[in-house]
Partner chain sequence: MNNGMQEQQPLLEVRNLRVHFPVRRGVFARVRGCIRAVDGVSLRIAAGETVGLVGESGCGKSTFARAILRLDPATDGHVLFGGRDLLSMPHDELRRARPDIQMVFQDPFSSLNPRLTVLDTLTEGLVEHRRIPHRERRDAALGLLRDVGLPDEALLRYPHEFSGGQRQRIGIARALSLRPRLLVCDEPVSALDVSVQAQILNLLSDLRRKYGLSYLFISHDLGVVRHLSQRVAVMYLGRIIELGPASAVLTAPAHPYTRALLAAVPVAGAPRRGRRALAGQVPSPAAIPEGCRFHPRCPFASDACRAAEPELTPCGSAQNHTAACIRIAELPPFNA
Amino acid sequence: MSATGDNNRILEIEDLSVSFAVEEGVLRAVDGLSLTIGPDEVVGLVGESGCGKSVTALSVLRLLPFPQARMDSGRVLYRGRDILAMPPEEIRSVRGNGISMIFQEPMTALSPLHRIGSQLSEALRLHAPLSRREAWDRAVEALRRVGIPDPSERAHSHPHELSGGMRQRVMIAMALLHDPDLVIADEPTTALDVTVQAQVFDLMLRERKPGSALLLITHDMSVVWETCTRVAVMYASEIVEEGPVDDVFAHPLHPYTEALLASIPARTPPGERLRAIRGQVPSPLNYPRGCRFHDRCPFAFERCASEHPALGQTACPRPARCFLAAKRAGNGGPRL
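Chain-only structure, as in the form predicted together with the partner chain:
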């Protein structure tokens, strides 16, 4: 990484829009999304299923299935270079050395046919001139680093011989192999039990290179709270609110964020009614006019149904896609 310098932005996503052509029409998966990630940051991209958070992650590494997926607009800059415009060999080097990804289901991300030691050493040899022996030793070392017991023995295992937690450790070992600047983790612990989940997060945060960043994609607000420094909340293909985790959780400006936090059972006294959000997430084939949350929002007024609010509101301290955000920030707006 020679381009590091004093560039304090690792990743910049600018006005990204992605759609899919499906039988029923055009599905808008990501709509005008901008997000910047700097060194040492742990950013949470949080939202419910179908909100576009995973498509955002895949776009960054150019892993979208073409031609079904269409990039309608936007740039994705990695250390100032546009990933979307890179020739294939350059994007391959970014995927190996610059940005790596951890997927939710390690069983689908690892090859079922090869020993985990071989998979790791192959990844090493692709990006560095190593002999088989050297690569194998480094692979065993990588397994040791992520806390796999008896790594020289385990390197000979196939993925199916490992538990879910161990497989996810192998994924992490693979993602950290080249000390990337940015790790994108898409629901890395959703399939795991809570105690294993805690182990995996410890590992991801502890083992990354100093100065590197983590983009954590999740549906779980509590995980964001515990792990991230900054959070962007997505609803219906857009970011609706962004800011430091402490601010967003203490003082959510968008009613959706507030409602999401209010619906968490652990934050409601036992026996009390949960504050569910009424209705359902709109279909990405047919978003409502105006604010996409307006028909579920307890504070909606006429303007919300006709005009689409911008993420930056005048006199609002942080980005929030709501006409009431500035008022709510000043404590003058309505709250749940």
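May I ask for the structure of the form predicted on its own now, the form predicted together with the partner chain having been displayed?
Next comes a single chain, given without company.
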């Protein structure tokens, strides 16, 4: 790869490591993560809470708090330009224009003191030479675009006057204002009922511009199956498996991925208890020397406790951080 990256890809994350200095020591939130996203892709980043998904997303737009957060290594290339090396004025032009983000909880992302229309208008005027009237009209149109009824009236509302589903629609409208190349959606349907969740996902997929990409951060494998074209599975601050959704769901190569899939309610036979993953996630303050999943894995052997597996294994059809990945890919490989 050239020093400027592959301009045919929208985003390239290369060997990203992020840590936080806390009283107990150094917390390794993201550890050697690499991920690429191309045009028209819908990529799911999935894993248990605390595995580093949101920190990865915030790192892409340089929204982490400093000096508490520390970028230990890596690059984040947007259209071949390293976001982590951009001056402040350049990264501000990327946020919203090139890459936008839909946050997990709109009540904390939206200002409680300002009307919805004013917040959308401000975002428009930051990136385009518009009059107040022009920006307001475009804000109302953005609300109409995401299916908010009576958008002219709703534009005068404050966030607390809207339902949770309506607030999330406002967040989607704000994320799509400038037709960005990439939208990052961080658990966008938390606390919404199933019907509203489906509407929100449909909006995100339908309203983005042709050729743009979506990075969906979630802990819900069912959402990944219904929404994404490719998935990267995170465990303990690193990616443990990556590939096309159909392949990963049909033939998971990492035991953690298989355990996640086995815990989906729809895959549990009637009358049986939901399957849980035994044990606890290791502390990011003190990860084990070997495979970080080895003490929860039913297939672990001596090597797993002493040697850390690389993501790419020999003779493996796709990236998987497991010494048994090639065997699992063949006929008769071990399964949970």
